[in-house]
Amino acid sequence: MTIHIGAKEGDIAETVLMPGDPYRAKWAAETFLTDVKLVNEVRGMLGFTGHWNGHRVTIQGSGMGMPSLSIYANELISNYGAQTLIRIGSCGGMQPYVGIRDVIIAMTATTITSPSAGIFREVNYAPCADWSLLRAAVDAAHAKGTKTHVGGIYSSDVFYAERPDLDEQMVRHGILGVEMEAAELYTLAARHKRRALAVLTVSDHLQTGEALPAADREQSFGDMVEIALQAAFADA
């Protein structure tokens, strides 16, 4: 038991969905995974452990954005071993071939500041997926048939930003969309040697304008949920 999870010791897989919203982490255990517990709801934060085509798996709201991110993706890997995080969530599209329902997988996450930035000093590092999630994520997209894309995304710490300069400059760079998590999430992987990934539905879209009702940014992003468990036990 930590600080922000109630998880008694062995409560918690090594693998662990990371939903920002704890609703869709209840939608996401109830629809996808077999004998579901509930392992923690301290502050409303909700998290389930189950089992998926017989392996055990977490799935554990994280909040929004980096620093909530960060205090339980520290806790989950500090306190309780997990080894494979990955966020799945939902996502701002910023290119123009990019639609909605789409699905991105982040090979690479850009940002200005996150609870990591400050031990890097001078340095611009630069967060990554890890090679084996990614690859397994994409096989599985294409055999699902799911339109996919992969590159890189920026992870903003703000949600109603005022910068249609960077937004201009990003979509100039190539980043297929804008979320709020996976940029600190593979900082915190690569620093503790875990593996990291970040599987995104597009939920709206910057230049259209275009967006989901808010029911189907909770409940209707099953493609992401099963792209990323075959993912994390492709090897299994």
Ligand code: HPA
Given for the second form:
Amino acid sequence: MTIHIGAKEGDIAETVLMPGDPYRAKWAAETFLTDVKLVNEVRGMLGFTGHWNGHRVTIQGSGMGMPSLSIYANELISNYGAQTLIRIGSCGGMQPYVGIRDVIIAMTATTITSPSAGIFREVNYAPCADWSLLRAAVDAAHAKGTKTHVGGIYSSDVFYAERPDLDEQMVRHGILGVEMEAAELYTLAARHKRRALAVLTVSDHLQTGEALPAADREQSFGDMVEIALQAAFADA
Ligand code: HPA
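Switch from the form predicted alone to the form predicted together with hypoxanthine (HPA) and print that structure.
Now the complete complex, all chains and molecules, led by this one.
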């Protein structure tokens, strides 16, 4: 048990998928895993452990934003021994060729700041995905035929942004999409020598204003979960 996770020692698998939304954790566990057990409900931040193709997996909600994700990822890594952490979540598309429902696999995540920013002082550290996971996720996405983009994303601190000039620079510099968690996950994984990746579904688009209809969300998010699971166990 930790401050924010009520799971007993051994209740958490070495591989953890982390959606922002705890109810998406529940849905993904019930849809893709067998022998599912609820392992955390502290603050309603649901976590489940089960099996996928014989492999043990935990799906633990991270909450929204880097400070929240940082709490869960730190405890999963330091107290429960999580080795592979994959964020599954939604993002806003930023490039014109990135469509709603497309999947983005984040090679790097740019930030203004993150809970880890203080330790880098004048350095603009470049949080980077684990290569083995990245390659396996791209292979899985291509095998599935999912329209997928691989490149840099922007991990923002705000959903309701007040800096259109900043979005413009992100677009100009090839950033594929915006979300609010990946940069801190990549930084923590690097610090603790764990593997991390973010596989994201484009749920809305900053330029077109288009958004994924609620009814279409499950199928689109399902592709992302399967890509993450296949990537996690590609070498197993
Ligand atoms: N901004 C930030 N985070 C997001 C967005 C967005 O437009 N869409 C999904 N997550």
